[in-house]
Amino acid sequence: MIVGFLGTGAISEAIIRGLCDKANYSDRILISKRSPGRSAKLAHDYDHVEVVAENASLVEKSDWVIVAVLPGQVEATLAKLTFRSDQKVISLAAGIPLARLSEWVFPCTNVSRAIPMPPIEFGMGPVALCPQDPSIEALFGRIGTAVSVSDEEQFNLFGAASAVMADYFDQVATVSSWMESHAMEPDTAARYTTSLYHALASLTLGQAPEDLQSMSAECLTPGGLNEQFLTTCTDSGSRDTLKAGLDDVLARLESNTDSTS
């Protein structure tokens, strides 16, 4: 099976180096020329990733192709492309939803959409799924956990969700910088800080949905530190603010969607 990538940006770059060093995926992978640094160093570290110079003929020659563009260039990307019915087509794009990419590159029927993480470089993180499709289930499970949804709806949940990454990151920072403020040294605080939410994330792994609602509960010891601070940010909304956010992304994923149905 041939993969081809229209555009090479980092979470392609993520895929196709999840794929060669932790799923020892073999097959050929042809990629943009999008990119060029990016994608030269890829063909340069893996002999089976081949630079392709015109995205029409890494359409032709490819089984599977991953559009992996901004969401702006998605429609002018694929307009000028001819599709077999052969083919499978994974969009990476935010807020464009089947039924428009399937409009774009018809006579393709098989059409997918995809929220891979940045993780997936190390076979770790989610990568979200629409519709189940259990061969493409099957090619990102090798490489992270594949949770897929046939309701379009539901997948717009997930692709709410994925944008906490850039608050959990700042968090992380602020906690760091917090000791440093307190004359802690930056490698320090920053070991201390990392090891702390790496290994906390891994403890949510597995859990089952009731379980996750009373983790925070037993960490609760009445008058206890865990107590103090996490009833600071209940009380100064930063729950509701959470939540909030999530919402606030989801209408915009939505409106996407309506606003292209």
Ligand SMILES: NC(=O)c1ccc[n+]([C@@H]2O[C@H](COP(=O)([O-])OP(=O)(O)OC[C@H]3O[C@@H](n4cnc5c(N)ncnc54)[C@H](OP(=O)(O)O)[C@@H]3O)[C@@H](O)[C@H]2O)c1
The other form holds:
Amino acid sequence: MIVGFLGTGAISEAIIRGLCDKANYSDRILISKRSPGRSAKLAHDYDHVEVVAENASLVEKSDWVIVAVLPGQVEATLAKLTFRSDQKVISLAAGIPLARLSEWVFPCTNVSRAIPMPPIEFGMGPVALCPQDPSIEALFGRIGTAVSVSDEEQFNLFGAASAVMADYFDQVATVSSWMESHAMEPDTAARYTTSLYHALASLTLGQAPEDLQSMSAECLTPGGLNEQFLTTCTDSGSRDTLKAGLDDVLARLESNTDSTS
Ligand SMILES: NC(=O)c1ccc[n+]([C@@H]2O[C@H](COP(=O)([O-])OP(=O)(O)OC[C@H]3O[C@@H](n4cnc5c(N)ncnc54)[C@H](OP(=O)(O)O)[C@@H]3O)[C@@H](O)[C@H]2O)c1
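Rather than the form predicted on its own that you just supplied, could I have the structure of the form predicted in complex with the ligand?
Okay, now the whole complex, with that chain kicking things off.
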């Protein structure tokens, strides 16, 4: 099978490096010449990755086409191309619904959306998919946790939840820099904080929904430090802010306007 990437940006590179480095993927991969430094480096690093100068040629040669240009570039990019009914098109573009994509790639009718996350480069993290397609799940399942839904409105919930990434890193950095502000060595603060967040995130992995809901209460000692901090956060409205932020991102995705990750 030949997979072609229309757009060789940050997320295409993460997927390709994940497949090649973490999953020993060895089928042919075609990539756009655009972002010439990045595409040349990928082709240099992996024998089975090949730069294709023209998008038309890339699409013509590919069995699966992964659309990885920015949302505002998708329509213009696809409009110039001719797809076949025997191909699969997988769009990574935030906020562009299946109905519009299907118009642009007709007569190809096998159209999906995916939301990979940057940790895919290291073979980790969720890959949201819509609709369910066992062969696409199998590919992304090699380098992440493939989670599929058949309803595009449900898919938008994944899109909204994926927006917590920058806030998560900011929280880790804030705890570390707070320690520094109290005269701790930066390396010591970072070592402690990153290990703490890593361990806690690991504990949530694979928990059943009901266990996930009770983890917070179970690690509290009544009158203890965790209870004090949780109460401060809850009373200040931080959980309400989290939910309101997710609602705002969801509303943006549901408005079907162009969005960027
Ligand atoms: N980054 C993420 O974490 C992430 C996660 C999930 C989904 N996504 C989605 O994935 C898509 C790509 O995101 P990104 O972060 O990888 O963006 P990016 O780094 O800006 O990459 C976009 C790429 O598209 C290329 N391009 C633009 N027009 C093109 C055309 N007509 N033909 C071929 N290539 C073209 C650009 O080339 P030039 O540099 O030469 O302009 C660039 O290589 C977006 O739609 C985004 O919503 C991103």
